[in-house]
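As a starting point, one isolated chain is supplied in structure tokens, in the form predicted alone.
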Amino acid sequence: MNKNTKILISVILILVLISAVAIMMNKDNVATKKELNDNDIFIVMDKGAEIATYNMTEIQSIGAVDFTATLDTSNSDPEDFQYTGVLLKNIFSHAGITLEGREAIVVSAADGYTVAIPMDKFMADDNVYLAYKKEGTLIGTREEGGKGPYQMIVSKDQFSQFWCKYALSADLQ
């Protein structure tokens, strides 16, 4: 076996070891996200610190409303849908978090996706919702073929760019 082959085998073994360690470290994180998703838990955070958790019943009690939003994806034409949810800013107010002087809200999903919403969009009337029903039916989890249990929807977002399916948490920055 020549020197280059030994080096290549060593590099491959190191990469396999690093991958195995990363998988083991992420295992608990994946399990936690799945549990939150399965139990319809949504976490409210303030600059990275967990302030409150809400289940579906608690979120609904904050003030559910019906709203219309246009879903426009890269493989479909724009289509209006009726959703039911709660204004995300009302959830933060309910948790006792001050919204003044903030820069953005970061919403994170079970699949690792995150989206930052600037405060002007977040504070706009009837705009940023945490939805749990679409056309009168629960959005459902990924395992159920849905996009939830929660989906963050920016109703005035013309191209659905700031939407976040499988939403698990929102962090006010």
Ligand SMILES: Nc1nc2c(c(=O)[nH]1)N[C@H]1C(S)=C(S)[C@@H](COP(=O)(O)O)O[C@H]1N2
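Numbering follows the first chain given and starts at 1. Rigid core (definition): largest C-alpha set, two forms, superposition within 1.5 Å. All values derive from a computational prediction rather than experimental measurement. What changes on going to the form predicted in complex with this ligand:
- Residue displacement note: Ser10 has its CA displaced by at least 2 Å between the two forms (rigid core superposed).
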The other form holds:
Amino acid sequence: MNKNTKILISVILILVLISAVAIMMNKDNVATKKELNDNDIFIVMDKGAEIATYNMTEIQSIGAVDFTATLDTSNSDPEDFQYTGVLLKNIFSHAGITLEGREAIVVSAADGYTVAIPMDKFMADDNVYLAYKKEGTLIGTREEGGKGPYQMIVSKDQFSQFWCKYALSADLQ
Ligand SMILES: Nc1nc2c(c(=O)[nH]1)N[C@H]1C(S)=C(S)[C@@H](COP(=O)(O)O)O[C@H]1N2
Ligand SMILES: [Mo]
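Instead of the form predicted alone shown above, give the structure for the form predicted in complex with this ligand, please.
Every chain and every other molecule in the complex is listed next, the one we just looked at coming first.
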């Protein structure tokens, strides 16, 4: 083996090593993204007063389910996705907040967006969810390019304008 061949083989080995490390690091990232993130807090409020905070493990323990919803925005065709989340009304029951005789639920987001959902929609079975996974992967924060970590989804809506990305809190009025 001449000197040049040795150098060439060394360079190739180093490149293979670098890409192997990169692939492993990326796997690690994907693995952490699949786990519940307990730093992501969701606030539950009753008529403007903060009642409880939940992280992802706590949200999940209230009763996570898979459901489908149709994402239909002004710049995309309707498309069905599978989400994982908890019925928002169950989170309120868990926090000990009474749901009877209320007017609406107001969900607020990190970008200043707020959505008010009337009680009949909110109380319906299988409708208003706080989701944290889409197609089995964490929805992710805005910084990560996601629409979460929590996204409020109205599964029976035909269009998605009453959904709420980057949801931080929900206030029962
Ligand atoms: N926080 C927040 N949530 C939001 C919006 C928004 O601007 N901010 N836009 C709404 C609208 S108009 C649509 S169609 C859906 C889907 O928007 P996307 O395509 O950005 O996911 O999110 C809804 N929720
Ligand atoms: Mo929209």
